[in-house]
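In C-alpha cells, the next block holds one chain alone, the form predicted alone.
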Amino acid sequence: MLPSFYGSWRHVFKLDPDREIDDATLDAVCLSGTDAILVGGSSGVTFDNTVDLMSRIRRYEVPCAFELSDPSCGVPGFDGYFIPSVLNTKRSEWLIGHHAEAIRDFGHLLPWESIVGEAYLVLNPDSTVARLTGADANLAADEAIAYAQVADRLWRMPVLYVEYSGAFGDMALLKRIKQGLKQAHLIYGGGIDGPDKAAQAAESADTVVVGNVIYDNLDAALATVEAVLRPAAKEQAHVFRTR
C-alpha cells in the first residue's frame, strides 16, 4: 500500500532551504494551523541547509515533508518524501534519468515506506523550475489535461502537482484537470499571495501550497490558512448536522 501521509492535507506552507527565514516568522508559520510544512526548492538546496531547516521545524508538532529532487540532499527524519518527475519536460533526466541514478546509488538507503511519486505539470514558462527542467510550459488546455491523465490513469501516479511557480494559474483549467482525474491527489502551487487566491485554488485542488508570499507578506500568507481550511470545516459541520 502506498504511503498516504499527505491524504488529508488541504493547506500546506512550502519553505525553501535556500531562503532565510527568521525564528519569529518560522514560529508563526508552524503554529498557523496549516496541515503541514513542505520543504523544497528549485535551486540552491543542499544537505546542510535542508538539515538546518528541518531541525528548526522539528521543534513544532506540525507534519513536515520533503521534495527530494537530488539524492545528495536525502536528509532523514521527515514524515514523508515526494519524488518529483516533470511530465512536460524535454529532458528525459527530469522524467526518469535522475531517478534511476538515485535508486542505483541510494536505493538501499531510501525509506520506501515514506516515499511517494509526484508528477509535476509545470505551466509557467518563466519559472525557475521550467527553465531548469526544460519544461514545455506553453501547453494548450487540452494538452495539459492529456498530460495529467497520462500521469493519473496510465502511470497511476499517486500525486499530481500543477505548478505555476511565481504566477497565479488558470483556475478554469485546474478545475478541468481535477474533473478528469480518477485517483491522483491534486496539489496546486503558484502565485497565491493572499486568502482570495488560496480560496480559489482550494475549490479544485485537494491541497493548496503557499510559498513565496511567506517571505514577502507574512500576514497575507497566514490569512490563507483560514481561507482554505475554514470552508472545509464548515462543510464538515453541515454534514454532521444533517445526518
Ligand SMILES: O=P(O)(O)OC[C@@H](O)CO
Contents of the next structure:
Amino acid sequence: MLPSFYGSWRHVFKLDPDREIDDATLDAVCLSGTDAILVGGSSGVTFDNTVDLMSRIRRYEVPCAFELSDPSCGVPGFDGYFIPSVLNTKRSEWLIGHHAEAIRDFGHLLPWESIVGEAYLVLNPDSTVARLTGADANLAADEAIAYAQVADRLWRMPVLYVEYSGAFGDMALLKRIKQGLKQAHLIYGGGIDGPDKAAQAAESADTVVVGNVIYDNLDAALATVEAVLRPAAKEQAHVFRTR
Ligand SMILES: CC(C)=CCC/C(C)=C/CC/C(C)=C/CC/C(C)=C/CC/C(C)=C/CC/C(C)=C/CC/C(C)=C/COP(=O)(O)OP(=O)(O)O
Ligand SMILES: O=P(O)(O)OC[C@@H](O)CO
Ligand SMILES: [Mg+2]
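For comparison with the form predicted alone, would you give the structure of this protein in the form predicted in complex with this ligand?
To see the whole picture, the full complex is given below, headed by that same chain.
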C-alpha cells in the first residue's frame, strides 16, 4: 500500500474558512509544531473563503489538507483532500448522493492520488454537522461500534472520523471503537479545550483534531500540541515536580 499523506499525523488543528482568524493567531497555529492544518467546516464554506484561508496558510511549511463539505468548493493547491461520508445519517445524499453527483460531473478532473474517503461517525446530536446531515447521533455503544466496523471491515474505508464537534466525547467508547478496527486510521475530534482532553483522546485516536478552542482560547489550543506529540515531556515534568 502507498504511504498516505496523513498516516503520521498525530495532532491536527482544524481551521474553518467561515470564521475570522487574525494574522497573529494564524502565525501561532501554523508555527505551533502541529503535524498539519485541516481546513473545513460544516456550513458557510465557499470557494472564495477557502482560497483566502489556504493562501494565508501556504506562507508556512506546515502540511495543509482540505475536508470538503460542499462540492462547489474544490479548491486546488492543498496537500490532500478528505471527502466525508456520514455513516449514521438518515439521508443518503450525505453518505453517497452528493459524492456520486460530483464524480459524475467532474470526476475526470480530480487529483485522485491525493483524495481520501473519510467515514464520519457523528456522535454529538447538538452539532451543526448532525443537524445538517440528519445524523442519528444518539447511538448505543454497540451500534456506534457496528457502524465503525461496517466502514472499516466491510467497506475498508481508509479513515474513520469519530466526530463530537462542539462537545468532548465518550473516551471509553472511542477506545472500544479503536480496539474493533482492523485497518482504518482513526481520527477523533470534538470538544478538546486543552492538554488534558487532548492527551485522553490521543490514547485511542491515531489523529487528534483540535478546532473551536483555537478561536476561544489560543493558549489552551497551543498546549494541546505538546500533550499529543510529547506526552512523555509532561510525565517528566510531573516527576520533577514531585521529587
Ligand atoms: C480541482 C480539485 C483540486 C478538486 C478537489 C476537489 C475534490 C477533491 C472533489 C471531490 C469530489 C467529491 C467526491 C465531492 C464530494 C461531495 C461532497 C462535498 C459531499 C458532502 C460531504 C459531507 C458529508 C458533508 C457534510 C458535512 C461534514 C461532514 C463536514 C465535515 C467537516 C466538519 C464536520 C466540520 C465541523 O463543522 P463546524 O462547522 O466547525 O462545526 P461546529 O459548528 O460544531 O463547530
Ligand atoms: O471544534 P471542535 O469541537 O474542537 O471539534 C473539532 C472537529 O472535530 C470539528 O470537525
Ligand atoms: Mg467548528
